[in-house]
Amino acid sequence: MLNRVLLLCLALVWTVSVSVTAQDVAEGGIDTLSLPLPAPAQNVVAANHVYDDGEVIDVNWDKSPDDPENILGYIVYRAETDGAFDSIRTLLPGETFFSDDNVEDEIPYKYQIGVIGENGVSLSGESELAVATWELFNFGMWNTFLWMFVFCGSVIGFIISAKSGRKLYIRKIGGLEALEEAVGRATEMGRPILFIPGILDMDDVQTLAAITILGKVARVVADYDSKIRMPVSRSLVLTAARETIKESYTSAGRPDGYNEDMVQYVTDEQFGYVAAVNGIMVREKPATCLYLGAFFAESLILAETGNSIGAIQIAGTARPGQLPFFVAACDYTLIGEELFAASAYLSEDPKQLGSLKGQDVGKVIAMFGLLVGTAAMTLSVAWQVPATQWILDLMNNLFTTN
């Protein structure tokens, strides 16, 4: 223990001793004619930062033949075009590079470096004049761009064969292949259908994809002359989902049917909400049970309650920590990215399935990149296959940015 303090002290010494020294040279406090001035830096040279709104100019330089033994640092000279040098900066031994970020942009700029030694400073040659100059475009993010490219290209490929009345082919998801089945039975057994949205606002992706599959079942619930009930927590919820519900009933055909009660306000509390819904779940049974949204700790509450009155129950959430709970006790859950792909399988809107599509072509494309990026680092470690090193260089240069 006593070593490691005595080695910090010396360490703590040495550094103020460095930095003092630096600025007595470079403020004139030492004699320079004296003794023989340390070796200079040399291939001094500055450049613009590409890639930035021209403010940065970088210089380099090869250090010092006496780094780090007989020299105490660096000093970084700058001057315009006809005028003369001034320190900006003082740096450690062993440093070879530093960056100017107190330039104008479109005035020339010189630099030299000087050599801080026990006896004085030794000052390299002038550097070539460097202008610093912002650019539109980064090259250097040219595979961004070609991928933005691809994406983009295909998502409105997609819509636009889509609106040409092409087929595409979405995968079937079961709990919608249920939606009608369960509507159905629920007007059969004369109980109404129950609709939870979640217990976000509308500033939440998964509400908005609630909402929409609400429509859905809206419309489905007037073919069928059922009933639907649907408590809320938010106030902006229960606007959108009467005006979804009211629309839905109006494209039926039977906007009569529509009451302004289907869907009430209960509290922004969350367990009090939870509290409501099961009591409304005892109280009517409802055949059918829907969990569309963004859920959290009543999960397992709602779906285990909905359970024990003998509903069908469907639900889809984005929340991973809440999927085991509506799988266990639910009959049918949309898992992740097919609640969101639930607005496009029902409304069969083109620009929805087109950019459901889109979206696809660049999840097989990762995929693709995965599989082949790991297969070629398996063969280039495991069995030193040399061949493989152009396609990890491939790889690198079509995923990763300068």
Partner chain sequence: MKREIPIAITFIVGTVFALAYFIPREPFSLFERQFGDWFGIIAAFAIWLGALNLMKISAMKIARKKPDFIYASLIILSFLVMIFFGFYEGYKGLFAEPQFSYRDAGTGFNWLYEYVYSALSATMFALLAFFVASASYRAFRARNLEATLLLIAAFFVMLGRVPVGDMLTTWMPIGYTMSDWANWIMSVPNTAGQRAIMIGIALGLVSTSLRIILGLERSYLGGE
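Since we're looking at a predicted model, the values are computed, not measured. Each form is matched to the other, and the largest set of C-alpha atoms that superpose within 1.5 Å is called the rigid core. Positions refer to the first chain, counted from 1. Compared with the form predicted together with its partner chain:
- In the core-superposed comparison between the two forms, Gly184 has its Cα shifted by less than 2 Å.
- For Pro65, a C-alpha deviation of 2 angstroms or more is recorded between the two forms after rigid-core alignment.
- Residue displacement note: Trp142 has its CA displaced by at least 2 Å between the two forms (rigid core superposed).
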Contents of the next structure:
Amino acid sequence: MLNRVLLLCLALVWTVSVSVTAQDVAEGGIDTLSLPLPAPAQNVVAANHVYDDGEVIDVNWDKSPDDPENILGYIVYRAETDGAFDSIRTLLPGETFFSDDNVEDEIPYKYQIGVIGENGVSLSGESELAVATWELFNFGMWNTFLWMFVFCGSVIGFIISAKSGRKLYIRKIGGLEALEEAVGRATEMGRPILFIPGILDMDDVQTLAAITILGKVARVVADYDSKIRMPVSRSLVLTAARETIKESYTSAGRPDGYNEDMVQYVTDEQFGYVAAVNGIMVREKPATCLYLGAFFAESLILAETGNSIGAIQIAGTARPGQLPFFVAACDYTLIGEELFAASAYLSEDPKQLGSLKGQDVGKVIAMFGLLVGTAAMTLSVAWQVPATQWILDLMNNLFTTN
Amino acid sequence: MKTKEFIVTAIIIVVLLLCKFVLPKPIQFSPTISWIVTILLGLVFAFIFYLTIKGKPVERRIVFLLVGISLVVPFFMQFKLPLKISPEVQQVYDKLASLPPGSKVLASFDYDPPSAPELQPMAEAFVKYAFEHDIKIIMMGLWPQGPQQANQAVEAAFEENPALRDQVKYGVDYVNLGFQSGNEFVVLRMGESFKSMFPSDLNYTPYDSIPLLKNVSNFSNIDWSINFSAGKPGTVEWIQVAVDRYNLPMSAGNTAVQAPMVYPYLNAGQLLGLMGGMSGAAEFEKLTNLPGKATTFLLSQTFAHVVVILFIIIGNVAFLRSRKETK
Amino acid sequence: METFGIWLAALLTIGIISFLYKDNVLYKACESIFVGISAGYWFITYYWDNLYRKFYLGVTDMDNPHRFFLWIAFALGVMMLTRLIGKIGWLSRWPLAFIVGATAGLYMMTYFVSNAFVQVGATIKLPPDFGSVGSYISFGMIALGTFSGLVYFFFSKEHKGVFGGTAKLGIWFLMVTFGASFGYTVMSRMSLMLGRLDFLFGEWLGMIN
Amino acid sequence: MKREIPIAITFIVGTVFALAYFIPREPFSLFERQFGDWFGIIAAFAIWLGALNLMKISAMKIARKKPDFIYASLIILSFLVMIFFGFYEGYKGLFAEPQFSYRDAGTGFNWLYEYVYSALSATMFALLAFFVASASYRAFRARNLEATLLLIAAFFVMLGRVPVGDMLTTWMPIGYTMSDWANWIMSVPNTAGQRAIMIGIALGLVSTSLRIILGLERSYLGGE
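Form predicted alone done, so how does the form predicted together with its partner chain look?
After this comes the whole thing, all chains and molecules, with the earlier chain placed first.
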């Protein structure tokens, strides 16, 4: 039943559009006698847009020779296999490309381009039929997938091998070695530890890294029975940080030592937050300040104020722009990747350390790519060694997105 | 102590009120006076240098005061400065100048008033140039205040060149889509369809009834894009999503803080040209031949840089000397 | 109202700048107003942009085939509020777990592609203006700097011998990078102050031409 | 159960979102596009927690008559004023003809934004200019070779970005003046250093994300 109604509708549309098109052509035809039409567009090509959900057909054509002086624009016409052409879009002069995202998948369409002149429309030839097909997997990204697979595989592989008892060597990381000592000092002096997790929300991985480090720091704090102060600028961070500290106190066997007010929300606004943190620093004089997470302009204010109250400061961020100020004003700075390594390193859990080894595999891949790529490039450019060209092409294929 | 503070406050208020109501305006120094002021500033630095080397470093407040003075004084001076164009800015300009009339440009204003001193001059020069060369602009913002900054830039262009007011039509030559929250996810969805992210423009006109947007469904219909960015979300997010996934040709204007982080993308060709900070803005103003605020402030900027460098040098000379003595 | 606004803004501007002299009453007042106003600003922005525009308009839009999903987000948001009720506060871990998982999954890919994968590829690609000896040296130096920088971050080996030397070279490159960042930061900060001074001396006092 | 379900949620959501990158087909492509909305909605609920926390702390200060209770009441007052205008004008604009937004020029909310919020935040931001200068005078010392390199690079960049740098080096051959050096530093060593940092960060980020998805990092979920 439905099919019949549809057919009927189609037939109706077809009749109407045929008559309309016929009129257009007829009018154009009459006008041609007196005034010339613009030259038509050429080489209309329609093709499936690859690696999508079967939603788009791309149409390309060559400009009309009269573009842009003597034309008013283009019209894109579309038809199904045996159907009539419908105008689906009007474009401005200068366009040579149209993405038709209003297609049903698995239905073939053909396209035609009309050039609008003062006196009517001149039509191009028809394109070949094109079908929008969907693909389940974006094979254009095979190399990304490959490297991701190798990298994640090696991270997981090292974690498993660490679990089975293999000893893994990780070099000392200065700032992290100092962390326990810094907490200890605060305990001795009877002053709190200030923990600033950056100013971004939980949807930034630096904040996630900061929160996982917080877990380890809070554990040491709970063991030493010292105090931690943590003003935050995001409500979600507030929630996560409270859970984290609570868990650390519980696992240290002192759930009664935990207090909700250790973490406090200030405001989402960057400098409102910094102003308040400055106040806390000056009033409560923490012995140790930890700035770990995503920092922006506030890094300088925080580090300077921390300096003026004589606190031990350890900073870590993956924002290169803020690193100079931390490097200049803090005792230790975790640069970029070291921030992400910190929580694994601090946990001394072999499984976690395994993931650091995995990171190193990633670096080896990158370094290998750099080394082979530059060597091949040098040979092929400087001495025109022909054999290196294919290595170069291979490297380019391996490290280029489409 | 209290009386001293009271006196300081009173003096500041009186001076400010005098400036507001009594002083003839605007103030401009003649070249001779400009030189004298500059030389006086130099002498103050020489004195600080002497004090620091003698082991009596000056107070923080003196440093603050000096910075303040060297930023303000050049406002009233009239030195002409030659300016060299850096290749990154040239690239932005070349890209813009190569666009044929009628091209559609997507401009994202991802900043707020605090960063406007650096980015607004770029935006104004860009908008003016585009209007004068019949380049169509589609404006939007990933920051809530971005679209207002865009409107200000348009207003500035009209004020500068009143003829444009009649020539340039909203909806035909430019459109302001407004702000949409969601950071890079906004960009991601624009990759599929602009309309799904911006059902209407800033004035609540439906997307489909705006003539300029008739043929714009997603990035594939955009000829070039420019992004004025002061942080996150900004240029990096645009590159990660719009450039890397949807191949949008893009240039950017950044605050100077952000600029160094963007250079690797520039070198990788993910970004076509970059204007960094106020000096980048001044260079762009020079290229487009539309001098504005950035050109005016270049002198203050120069003074400020020299002052910071002098402070570093003074601090380090004293430091090296004291180290030598302890050895 | 505009004149009043400009005077108020000027007063607040001076109030904040007065902190440079000393912490004082005016500064503390400005700071508190700032905290309150900004918290309110974000509260309202979240409300209208997210709860109203994204959620309410989303679920009432009958053309939106995915409006069902928004209810999931709404439910997760409500779970967030269970923190206010002590007993079932642990339910707030669900939305947290959702956000953390989604963030991890999403950024894992975008960062891997844009920041690692493409950057390696770009380093071994010829720059467009390639040809002169100078450009070759630049090309080589970028590759060398990136390589040695990566060696610095390597965790599995002590920084000793040739390896240590390369790591040292890497930290030199990093330091030059930080220097460049520092220089640009100075430029940026000065520009921002210029903006404020322009407001005070230009817009408010009218002294600048 | 209190921990298992969240861990399972993290694992499933994380895996699906990561895989969605390679799968253009719905519903995978949809998840990624919708996450922004979801996150926004959840965050809009969460900010209630933050706002209530701020109010609670300020109110406690007032109740205990701490010396700075005036400032605490200023916080509450300005918060409420902003909220009032935001809601009142937001709803008024919704039902007005033509519609307007609480953020439009001419509203009280925008007035507060422009003359109070912007003025304060821009000035706070601008204070950094002074802190930078004082830090240069006191903190940036050529203690060792690394610090010296940092300072030299900063010197070239700062001078090269303003005309005075070129004016001081006019005696150098063309193409070797200060601004050229600055350009070179930016586009060669800076690019190399940034790239090393970026690659490192990306790898660290992926491995951290992987640990989170696999449930190895879960302290943020709290205990039983």
